[in-house]
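First comes one chain, alone, set out as structure tokens in the form predicted alone.
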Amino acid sequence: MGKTFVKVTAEHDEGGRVRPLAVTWTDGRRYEVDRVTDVRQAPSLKGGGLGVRYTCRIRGKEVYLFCDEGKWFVER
């Protein structure tokens, strides 16, 4: 268990909301975010830490994507 920091392409709207559009893995693979189904402040139970948790659908799978003080990570 742990977390992997990733590069995220995101859209920031005029209201300050952030919507992740794509995740780039450490090896360069890029995955488009199909849909964001939930956004909330939540702890990472597998990786530790607290941040804004985006529940995303990527290639048909539910993925938790966290933003902790500007650094993005996914749980392993």
Given for the second form:
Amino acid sequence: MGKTFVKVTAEHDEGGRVRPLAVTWTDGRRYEVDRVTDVRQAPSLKGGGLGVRYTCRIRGKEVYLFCDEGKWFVER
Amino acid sequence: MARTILHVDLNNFYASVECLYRPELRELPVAVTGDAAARHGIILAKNNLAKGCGVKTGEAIWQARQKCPGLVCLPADFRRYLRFSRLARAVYEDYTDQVEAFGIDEAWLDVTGSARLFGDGTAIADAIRRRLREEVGITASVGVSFNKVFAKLGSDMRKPDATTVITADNFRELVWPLPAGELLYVGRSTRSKLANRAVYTIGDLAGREVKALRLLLGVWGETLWHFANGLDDSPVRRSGEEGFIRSVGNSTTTPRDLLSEEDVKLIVFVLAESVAARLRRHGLKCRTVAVSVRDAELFSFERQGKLAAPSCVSADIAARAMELFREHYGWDKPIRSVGVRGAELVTAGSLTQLDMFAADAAGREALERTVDDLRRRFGPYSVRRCALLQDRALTGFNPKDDHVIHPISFFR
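Got the form predicted alone; could you also share the form predicted in complex with the partner chain?
Once more the chain from above appears, this time first in line as the rest of the complex follows.
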């Protein structure tokens, strides 16, 4: 239970939509986001907090990536 | 035509929001408290575990700790609560434009006109509860009824995360056995007056003669009788529709007791500036100023007096408030809390009797409007009265924006 704040590279389009492209972990390892399958506002019950939740496929695994008022985190 | 009114009550609102952000605290008794160092150290909200220990909203932190030794006390973060309140409201507004907030965590919704789009009241209530849970992460109790008063009673009946329906057919069984104190606007003193006449439940109240209640409680008696019989027909205001404002006031409990007139003056200036700024924002002026004082032993009173001319200038309001204060306070005890209020409001554009010999009011008003502008652009502390800098610990608060939580009356 918990969350880790991460650095995110994202694309902001003309319509204001945001698509995360890559996540940089705290130790510097970089993971490409292969696909975003779902975007919705949701609370993070495991990590704590509320924000826009991106359901991402990263290296074959499904990961929830949250943007809580501009700060990005993943659940652990 | 019968209306369909929902009353949504966000469960343990402050505590739920804090627990959402701190999952590790979910299994512990949690309370959100005011700032003890600034002497606002009371319980503002608690979660169900703390409630189970008997912790009550409004009691001092030390009292709560005695009942519940493991209590986790968290400082309040109003900015965050306002964000959640807005998010919840956004959900409501998907179903109707008639959303009337009642404080930060409650709202009435009139969904009479939405039934053909979204289903009946119960369906909408359940949808709102599900969306609040899934999208905002907090739970709500919803009361569904044909008037505002019963909808509110319904939302109090089952908690958390439940829908209660009170209809014209079943309200006698559901509502009437409840104690009279549960009814909106039956407080401690009304309850004891009613109890003296053997009115203990809402049903007792509904069964009385209106005339007898009127004798006992005045106009209130009649209103409460209507409430109890399900005859409340007050409308749910539309989004953005502001109620009629009767007075504008601010008060504060100061971080330390006030010991001299100088101290009081500083606080009165801060409060008067906030009152004046709010009057200006609404395009109003006040004809009467009221000052309220509470001493260190919690005895309090309010005195009011007229202004020479309607005003929305802080210097006028502060001066009158100080006059009233000097007239009525004997300094037997130090002061704990002070409030300033502007009443008998008139619109700022209305015609007023000019005074040949008075200082130029228009100039001073223009000056204060400029200060409003500067504060809006550069922050509330960008321009301040020099006097206020004498004691920053005492005057470092902003009554206008710090918290606007319960400014609301049912009968606006």
